Structures are given as C-alpha cells and as structure tokens.
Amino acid sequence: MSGQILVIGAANTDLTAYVDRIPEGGETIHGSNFTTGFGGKGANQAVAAKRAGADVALIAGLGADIFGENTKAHLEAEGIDTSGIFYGKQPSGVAHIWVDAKGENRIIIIPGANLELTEEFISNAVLQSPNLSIVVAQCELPQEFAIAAFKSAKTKKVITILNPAPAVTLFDELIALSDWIIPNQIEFDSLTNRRTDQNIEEQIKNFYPEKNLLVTLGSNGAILRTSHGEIIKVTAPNTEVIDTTGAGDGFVGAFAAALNAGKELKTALEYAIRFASNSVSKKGAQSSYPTDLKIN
C-alpha cells in the first residue's frame, strides 16, 4: 500500500503566546513570545504525514483572505495537494494558544471558513481522489464531515483513521465507519468514562474491540491493540520539552505514513513516537515538524 492519504480537517492559522504561566481569570500577565503559524489539526496531520514522506492531500476551508491565501501558499510549498480546498464566505480560522514553561498549552480555535464545507463538496472530493489508500479525519469540525469522507473511501475499499480530538462524544455512525481509532489518554478517558483510579490496559481491551485502537500517553509512549486483540506498547524516549502545540497531530500524520508504507505495526508505532517526540522540543505545530525522519 503506497496511495494518495487523504485528510479531511481544519486548516487554521496559529496565534501563539508563550508565558511562564496561565493567567488567573481576570488577571493580565506579560508574555515571553509571540509567533504566527500555520495550524488546525487537519493542516497539522497534512503537513506532518507528507514530511514524513507520503503523497498527501488535504480537504479543508478557507476564507479569502491573507490567511487563507498565506495557508494554501504554504500548503503547496509543502508538497501537498491543494484541490480538495474550499473557499467560503467567512473568515480563515484561527487559533489562539497559550504556552506555559511546562510547554503545557490551552487553545481556543475559530474554525471559520472550514464549517463552510459540506458534506456533498467532502463526499465528492473524496471519490475524485486518484490512487487513494487511506483518509484521516478528527472532530476538530463537525462529526457529519467525517462521516461523509468516511463512506465515501468505503467505495473505494481504502483504511479510515479517526482521531477523536478534541474529545467529544462520537456518533455510533461514524465509529463503524473507523478503521482505527486513535485517541489521546484524556481522549480516551472521556471516550469510556474512565476514572484514573481504573486500569487503562483493560479499558483498552475491551473498548469497541473489533477496531484497531492506538491510544497515545504523552512521555509515556502508546499503547496499541489490533482488531485481532493483539497488544504492543512502545515508550516514548527522554525529550526536553519546549511545546507540545500540535504533537498529537504529528504523530497521526506519522502513523498514517507509516502504515501507508506498508511498515509492521510495531515499527509504525515506534516512528511515530520519534516523530512526535521530536516536535515538542520545538515550538510551535506544523513549525516543530522533522523534515529529516522521513519513514521509506
């Protein structure tokens, strides 16, 4: 398998100020930095899996505007396949991000122009893809939008990715459609109610167990279980973090070159920890991305 990923999100523009600590409600404290960049988890997951060597394309919206026209440039500097963009009528989306000294964040984004997408435009782009092996989807934007992509690469017998971030409650339609699941640890608590008193390797186990799960844990590393129950566990290695804005997404990105490659589970596993691993010791999101660990 060595198709087209297609990924099907948000692309947002990064408003980022780093401080020594959040502010308290109603306080105003002084930052460190300020930097603009490019962002949202579909561009990130975009940028990150091209970086890591595969033939990707993005669906998403923007505005008509210098963010918008300052993304799509970018995008295509990237490598990536730009059809599948929507121009709509509001503005690109932005986000607002606070970094800690910890490299801990909070983030407040206005998707904008990429609610402006629609199911039938997402549908459609998805069956005019040439050479598709696998489509990747969040719920950075409404779960239909997912949903719509997914079934579309189901005509077309190619691997969906859901990450389900941020977390929300998922729609039964949409976990059918997933071919693997790949939530964060906070995700997923929130996916199976789980309390952190409560063994999370038996929470793996049985969460929709005929799907392919990979739920990430920070430093810790990943924890993935196969549709078949098998069980692989990787750590991450020692890294100084400096930002953990968009990790998350590299690693999907990552994963997704990785198995795209054609690469066993566990070496896809691994790759995508590296990769993510070393984004956090840069700042910013698609910014912090390697250019140098490329999977082939």
Second form
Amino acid sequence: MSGQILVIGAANTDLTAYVDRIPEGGETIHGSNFTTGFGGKGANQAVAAKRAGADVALIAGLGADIFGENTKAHLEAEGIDTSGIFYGKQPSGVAHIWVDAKGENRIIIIPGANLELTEEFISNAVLQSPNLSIVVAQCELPQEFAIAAFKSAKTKKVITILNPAPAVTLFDELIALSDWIIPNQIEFDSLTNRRTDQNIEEQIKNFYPEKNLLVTLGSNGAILRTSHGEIIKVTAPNTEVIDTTGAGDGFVGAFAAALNAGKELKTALEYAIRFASNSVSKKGAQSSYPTDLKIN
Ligand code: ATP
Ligand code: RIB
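Please show me the structure of the same protein in the form predicted together with alpha-D-ribofuranose (RIB), now that we have looked at it in the form predicted on its own.
Whole complex next, starting from this chain.
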C-alpha cells in the first residue's frame, strides 16, 4: 500500500474551558483554564495520521477569517496536503468544549463553512487524487459527503474507513460503501440499540459481519473483528487522564496510518491504542498527539 490517505471532514477551532465540575442550568462557576486549539474530527484524524508517519491530504471547509487562516497555516506546517481545502461564505467551524476534572468532555459543534463543501467537490477531489490508498470520513458533516467520497473511492479500489462519530443513524448506503467501521462504545451502542446488560462481544460478532469492525472502549482499549470473524482485543495502558478530547480521532488517524504502512492488524491496533492513550494525558485534540511515535 503506502499511497496517500485522504481525510474528508471538519476542521474546527476548539474553544475549551477546563472546570472542576460542569455547571448546572442557570449556574455560573469559575473555570481553571481556557485554551484555543486546532480541532474538528477531519482535521484531527488527518494530523494524527500525518504525525504517525503517513502521507495525508484533507478536504475541509474554512471561512475567510482568522480561525480559517490560522488553521490553513497550521495544516501546512504539519505537512498536510491542503489542496482540497474549500473556502466558504460562512465563518470557520468552532467547537465549544467543557472538560471536567475527570478529563471528560461535553462538546457543542458549529460546523460553519465545513457545511459548504459539496458532494461534487468531494467526488472530484477523490477521483483526481493520483496516489490514493485510503479514504477516511466521519459523521460530523452530512453523510452525503462521506457517501460521495466513498463512492468515488470504490471506483479506484481504495480502502474506505468510516468513523461514525458523533452518533447518528447510519444510511444503509454508507455502511455498504465502508470497508472499516470504527465507532466508540457509545456510538456502537446507539448503532446496535445495545442495552448495557447485553454482552458487547456478542453484538460485535453480529454487527454487519461482512464488514471490518473496530470498537474503541476508552480506558479498556479496543476490540477488532474482521470480515472473516477473527477477533483481536487489545487493552489500553494505564494513563494519567487530563483531557480525552480527540482521543478517538487520534486512534482512527493512527490506525489508518498503520494500515497504510502495511502493518498486520494486531500491530496496527496496538499502535493506534498506544498513540491515542498517549494523547489523553495532554490538553486539547491535535495539541495532544505525539510527534515522536511514528509507525515505521
Ligand atoms: P473522545 O470522544 O474522548 O475523543 P472516543 O470516545 O471517540 O474518544 P475512546 O474509545 O474513549 O474514543 O478512546 C479511543 C482510544 O483512546 C482508546 O482505545 C484508548 O487507546 C485511548 N483512551 C481513551 N481514554 C483513555 C483512558 N482513560 N486511558 C487510557 N487510554 C484511553
Ligand atoms: O472529536 C473531537 C473533536 O470533536 C473536537 O476537536 C471538536 O472540534 C469536535 O469536532
């Protein structure tokens, strides 16, 4: 393999408040810290894959504003191919994030110019990409964007990876076009209507068995099931948790980079967990991804 990974998804600016506890309705409290960082599930996964050592391009929408300018300059400095960045009329996407003392977050996303991407723009970018090996998309933007990307990817026999985040009801067409589906546990439970008293491994065995599935389980690591029914479980290292924002995106980007580098599935899974778990002890999304943990 080892061509280019193309990520389609939002690039946001994350405005993060760190608080001991989340305020009640109508309550005002003091936070301990505020940061402005680079985020958005698409941009996070692209930066993670790049820092993991892959050749990466990103399709995202930015506004003609200071957040957009800073984001483009940052992605270029990371070495990401930004020829698929689209400038819209709306402001750049932002995410308002609250992180509590346990490192857990609550997020409100305003995607802004990311929503002005079009299926035609995305299809053309995929079709014109000369050395593509993997296409990655999430559900932060309309599913039609991921469908357009994956349809074009399939004409080139390229691997498609869907991270169905945040949780949505997936279109059958999108599932059919996805080679890999990588939800976290909350998203998997919502996709399968799993009750907490039901065994997750049983559900993992039965969920679209013709697909490759990888469910991330936070501090418990992740479980992978191939389209041949092989199951691989890897636990996560015990890590100090400061901020888990973007951990799932770090996992997806690192896993895509490992697949792209031709690694065995177990090695790819172990690597993605190491990469993502390393990020939870630092603040922010992209700011937390390791720069010294390459796949090769
Ligand atoms: P987030 O929404 O916080 O970005 P996520 O819910 O999409 O993350 P998780 O399943 O929570 O995804 O985590 C993805 C990976 O990050 C895990 O497989 C693990 O490697 C790492 N991770 C997350 N939380 C922890 C933790 N508390 N300790 C160690 N590793 C963690
Ligand atoms: O997955 C984390 C990301 O979700 C944040 O960076 C935020 O921008 C939202 O898109």
